[in-house]
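What follows is one chain in structure tokens, specifically the form predicted on its own.
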Amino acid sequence: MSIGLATARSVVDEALAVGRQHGFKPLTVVVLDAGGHVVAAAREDGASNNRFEIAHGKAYGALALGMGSRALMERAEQQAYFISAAAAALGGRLIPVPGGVIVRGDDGAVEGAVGISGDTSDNDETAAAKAIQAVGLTAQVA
């Protein structure tokens, strides 16, 4: 089952709230369903250019390779050629830094992914994971 619109919107709202609570820079949040389609997205006022594309690439890459974008970063450090080839295969839609988090349901099945960009990659990942958990789903960061 894929994440639905109502839940995706709640994830966006929660992620932006986390960012404000922690004093993060303006965030852009993208929620993809299990098939990699955009279900919800939002760009906070003041977020810099192309944050949507970066957030989308974090989520899309995580979903495509079945691991959070933090794990993709670690893999890139060990196997740069693989990540480069994967990015090419995905049409450049892979950003291998933290901030792309897989969403799992109660049964452990992948329901989608969340990508966030705007602050440090670690803070982007924090906002995504906390938002996913706040709506009762499981966040897979690695």
Second form
Protein chains: 4
Amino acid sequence: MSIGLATARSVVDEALAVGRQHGFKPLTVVVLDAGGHVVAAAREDGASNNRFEIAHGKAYGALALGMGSRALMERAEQQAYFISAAAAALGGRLIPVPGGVIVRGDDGAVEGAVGISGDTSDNDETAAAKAIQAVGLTAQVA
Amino acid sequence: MSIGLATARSVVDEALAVGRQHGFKPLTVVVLDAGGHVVAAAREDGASNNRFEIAHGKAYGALALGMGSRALMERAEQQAYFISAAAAALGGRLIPVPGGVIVRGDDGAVEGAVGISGDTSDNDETAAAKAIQAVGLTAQVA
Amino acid sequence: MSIGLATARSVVDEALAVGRQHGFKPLTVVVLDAGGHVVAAAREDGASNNRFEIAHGKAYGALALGMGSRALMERAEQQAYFISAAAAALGGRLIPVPGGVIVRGDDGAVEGAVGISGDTSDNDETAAAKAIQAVGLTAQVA
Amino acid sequence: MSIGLATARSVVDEALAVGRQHGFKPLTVVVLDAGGHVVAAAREDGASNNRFEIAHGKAYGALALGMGSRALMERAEQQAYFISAAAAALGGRLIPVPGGVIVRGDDGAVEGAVGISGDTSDNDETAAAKAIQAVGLTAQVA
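Next up, can you give the form predicted together with another copy of the chain of this protein, since the form predicted on its own came first?
Every chain and every other molecule in the complex is listed next, the one we just looked at coming first.
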């Protein structure tokens, strides 16, 4: 089952709450369904102009290749040319640093992905993973 | 002053409420700041895959040329080649049918835009305009 | 001889002066050299976000096909598919309405082009042509 | 408050004056508003064809990610694949070397950005920072 709007908005709220709780810089959160299409997004005041595109690319790229964007980073460190070519093939919709987390349901099926950008990549990922868990779903970071 | 996240989320909520009240088909709502960058978005369950891109293009195109997307449609009916060329110049981020509404503040300054897609273009525009007015801002549909 | 910066800035100043004198809406003026590369640009306060791209496309398209953008419009009215395909071939850098004017020197050689957007296409063209003439050069509108 | 044309043109003049005073190679200066849209540009005689695009990408990328382009370079030196992917996500509008400087007002708010290309990246940045300070605004280089 793909993520619906109610769940997506809860994930956004939870992620922003994590950010505020930890004192992260302003976050931008994007939630995609299993097909990689936008369900919900929010960009906090003070976030720079194009954080949506970065957060989106983390989530879209994760679903595109079936691994959290942390695994995309690991691949980029080994074979930068592959990730560069994949990003080009996807029209730029792949950002290979942590913060793009795949969402799985009880049965292990992919339900969507969450992308966050704004603080360090590690903190972006933390906010995404905690938010996914807070709504009772499973986070796949790599 | 550009639209912030709190206002943008209120606009999204109001627009979805209008849609439910009138029995519109599932709506996708995108709110952009004055620079044309995503602040908030929501796509209701049952909306087709790429409604975000359509709603986004209505709002982005409105801000790009400084007129509601209803005026873009009127121009397209007179000079389709101009609107087609403008869309290409903007990387496809211009959708010339009603539903892209510029948001102005008390002083008349542009604060952002709202794009909605899902029902008829006229109904999409109605939801956008009502939502903007509900949060105390001014809607420019053409 | 291609347009240099001093001449380009004079053209911008003259065009903005024409706009103010006639009460035109805020204008955006782009001056390209003979190779189609930006030499100078100015976007007046109150002009919408992407007027640079529109003004640029008028001037770039004019140089691309060797005719003022009024002639591109006439061609679009006869063969919209040709202009649409040409715009695509040029990465969207062709806007086929008046306001893109080729600049020629005493010897008739192409020295560059001026693109203006903001008021009606006819008024945009008037501002461009008058500005070119004011600096002692020849304007080719079609 | 976003940068208006009068301020943008003063920044261009100051930057070109710095260039001449220090004997820099011909400079291209682009000033963007807070939304990343062109307000003013000038390319000095002798500058190569596409210096506008380079200067633009320094300024646009700085606003996109909320850091001067010197910080983009530092990130590129650590994670080239991230900056490469971000550039692709932004349609190529990100050039990660010094010379893209964010402009802030008295209250610290982002008012726009200046991008300069033509001499060494360090000198490009110097011209941008000095020009921003000369008009009474604050320059953020990283």
